[in-house]
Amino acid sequence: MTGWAIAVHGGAGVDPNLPLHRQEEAKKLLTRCLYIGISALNTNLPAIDVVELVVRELETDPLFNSGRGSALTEKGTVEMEASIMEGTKRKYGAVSGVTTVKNPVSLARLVMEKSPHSYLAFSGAEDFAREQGVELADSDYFITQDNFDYRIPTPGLDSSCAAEVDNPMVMNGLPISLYAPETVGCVVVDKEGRCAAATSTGGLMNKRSGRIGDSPIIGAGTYACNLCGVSCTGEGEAILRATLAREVAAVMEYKGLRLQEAVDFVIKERLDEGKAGLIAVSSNGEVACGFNANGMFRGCATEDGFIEVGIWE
């Protein structure tokens, strides 16, 4: 038996022009969800049903990049993606390029748990919602006109996580035009020491159709075993290339970090020249995050009355 904890994120690469009514308005929904978790917890809820739980709610409300107010692609539609791990049996779901589910997260969960598979994408992941009856939405309810203005960058602003298209941020090498963060998580251990991790996200502003991140890829974005739960966020490119969630508990496992000195030491040695940031929790009760960019957006607590929720350093 342990104490729980829990932590939740909106995404790394915070706009420092970012107004403070934006703010205010964020730091309420992390609170909002973290004690929908802490309820959750007390009624002694597995952890993997509370991960789902509080990414269905982010994925609800429009302020983060996931669900309704995803970002767009360049063609102007949503391509969303999500993913969860239960970490006893380190069993999990995915699902990428989806267009009509209201809550990704939740089809992901349906996935690990009424399939013979792990992950499926676009029209493959669209029927099985369907014959799964998960709810459904059309195009209006996802793009809403608050989340896509925001996302637009105003010329002239000095801004972190989105640039004009003739002076392009880059990612993997390369320029790309605009870049959405606000990818949600939430990791969660239970009384029983059981670890969960769930991540959702619209990806990029503008991205090209078709392109996948690191958020439904388990290892990378999302990942939970017997010692810990991880959930990233930031540059899925360079995520990627670092399987970062995982080698958060590989040197837990192999170097014999605590939890805390585990994530610090993957954002220092991991990430290269990629900006991201994560979320994690701890089989005996930790609780840590840890980010490399300007501002993550994030909130954790644990069961001894800990609370904290914050955006800067």
Second form
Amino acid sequence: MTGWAIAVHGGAGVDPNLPLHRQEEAKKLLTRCLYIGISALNTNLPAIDVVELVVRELETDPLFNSGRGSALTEKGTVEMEASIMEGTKRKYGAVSGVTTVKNPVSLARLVMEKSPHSYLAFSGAEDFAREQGVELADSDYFITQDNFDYRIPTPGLDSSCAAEVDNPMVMNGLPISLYAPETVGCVVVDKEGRCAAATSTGGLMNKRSGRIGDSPIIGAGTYACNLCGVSCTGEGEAILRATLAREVAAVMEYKGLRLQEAVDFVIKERLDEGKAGLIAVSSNGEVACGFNANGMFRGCATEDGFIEVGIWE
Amino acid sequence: MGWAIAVHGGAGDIPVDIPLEKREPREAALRHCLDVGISALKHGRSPLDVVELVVRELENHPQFNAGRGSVLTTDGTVEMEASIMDGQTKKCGAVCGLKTVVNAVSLARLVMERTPHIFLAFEGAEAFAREQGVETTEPSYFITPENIERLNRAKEANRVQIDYTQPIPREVQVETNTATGESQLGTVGCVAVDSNGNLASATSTGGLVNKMVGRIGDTPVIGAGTYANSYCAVSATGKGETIIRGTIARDVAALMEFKGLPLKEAAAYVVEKAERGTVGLIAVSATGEIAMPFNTTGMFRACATEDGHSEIAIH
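Rather than the form predicted alone that you just supplied, could I have the structure of the form predicted in complex with the partner chain?
Full complex below, order starting with the chain above.
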């Protein structure tokens, strides 16, 4: 028996000029989600159930970029994606291009448990959602005033990008004030030492329709095995190229590193030029996070009473 | 140190006594594709060009499950997927859910080179194909009579079926690995290294017979079906779920990088560790070594090196 541990994130790469009240709202939401996870762990819910529960909560709250409040594609639509993985059997499920499903993470879980496949996308994923009777909503539900206001002006029509001039920080080719970093994720190790991870996102603001990022990709955005559970966020293409989530596990497995060393190593050595962050737990109850982007919305807690919520370094 | 190249046409439950009329055209196609790759390497083409060229040839060959000859979804449609990766830059591109693109691997290369993204899917990928002016065609081009028959058989058996699954007598309902629905056999792939140690890998597939519409397998997933870096290039084939879960292609490279294993040992370790009957892969290292391990009954494969070694094999 080990102690449980949990970490949540709401994305890496935060606008340094983000208004204080938004920072406070983010911290409050992270704290609330941590406590939802903690009480589930105290009632002995398995890790896989806890990560789903917590990510559902993050999806349902419009603050971050997943579920309600997802970033919009260039067509002004939402295309959400999510994945979930359980460490002991390395079972997983993933979905992409979901447009009406309130909680993509739960659809990913159903793909894992109720379909003959493990990754479904676009109309096939939507059909499966209907078949399974999960809760759906129309686009008004997902598109909040906030994410609508964040939409990027059509080039040529509006050149008043004052924020860009004040703040040259760029993520995924977008000025950080417009970049929607706020993919969400949760990693958990329960008292039995079982790890799980889940990640959910609306993807890149103003993305091309059909773009798949790292969040639904096992080994990139999400990974869990008998050693650890990992959820990543940041520049999707850099995370995909680096198979970032699997790398944490790979250096633990093949180089014998401990969790925090593994996290530090992959952030430093495996990201090329990319900006990203990740949260991780190990099967012996450690928790760690790391990022090279400008801040990461994150929170973590362990059974011995440690709890921390933060945004900046 | 010299160039080296390997190609595959899928791993799986290939019977040892596979009939001559099924074996010969596939062997001939592998030989032809290998020769295309060898000649490109001899002419100094980059490994990235070579793997694209060879996979295009394999996609055009209706005997393999990629491009023309792709297996059908439960709706009787094709949904093709492919990915490509350059080892030196670790740039990569991937596509899935294609219905009209003649050469999925070339669209993956365009995603890599002409978009800020890595992975485009379904309608967005089709729209990108039109924008780029790549060759597209009627869905009927991809659908062969053999694959219609295969889909009908799979539907009769009420299960998804893989390329080389043998017809199961009605009264025998044995659940085998290959009958559980996550195999992905008949996939094609190519890995190549030039004499300067530049590496590349590409993989392409139609997926599974009778798959659900929207299903994505390991082939377009970087690190699972395809991976290349400065150590090696890998293309995997088999049961999609096992390959994604094991990040099979990346793990060969990770073992070389983190444990210092030579290519053959790294490749053998990864395949041994995976569930039996699920995985095959081809790999080349920066120094021109080749590994082609599999834990299935067979894998259609071929390879050649600059020093004159060449082989084509199934079992």
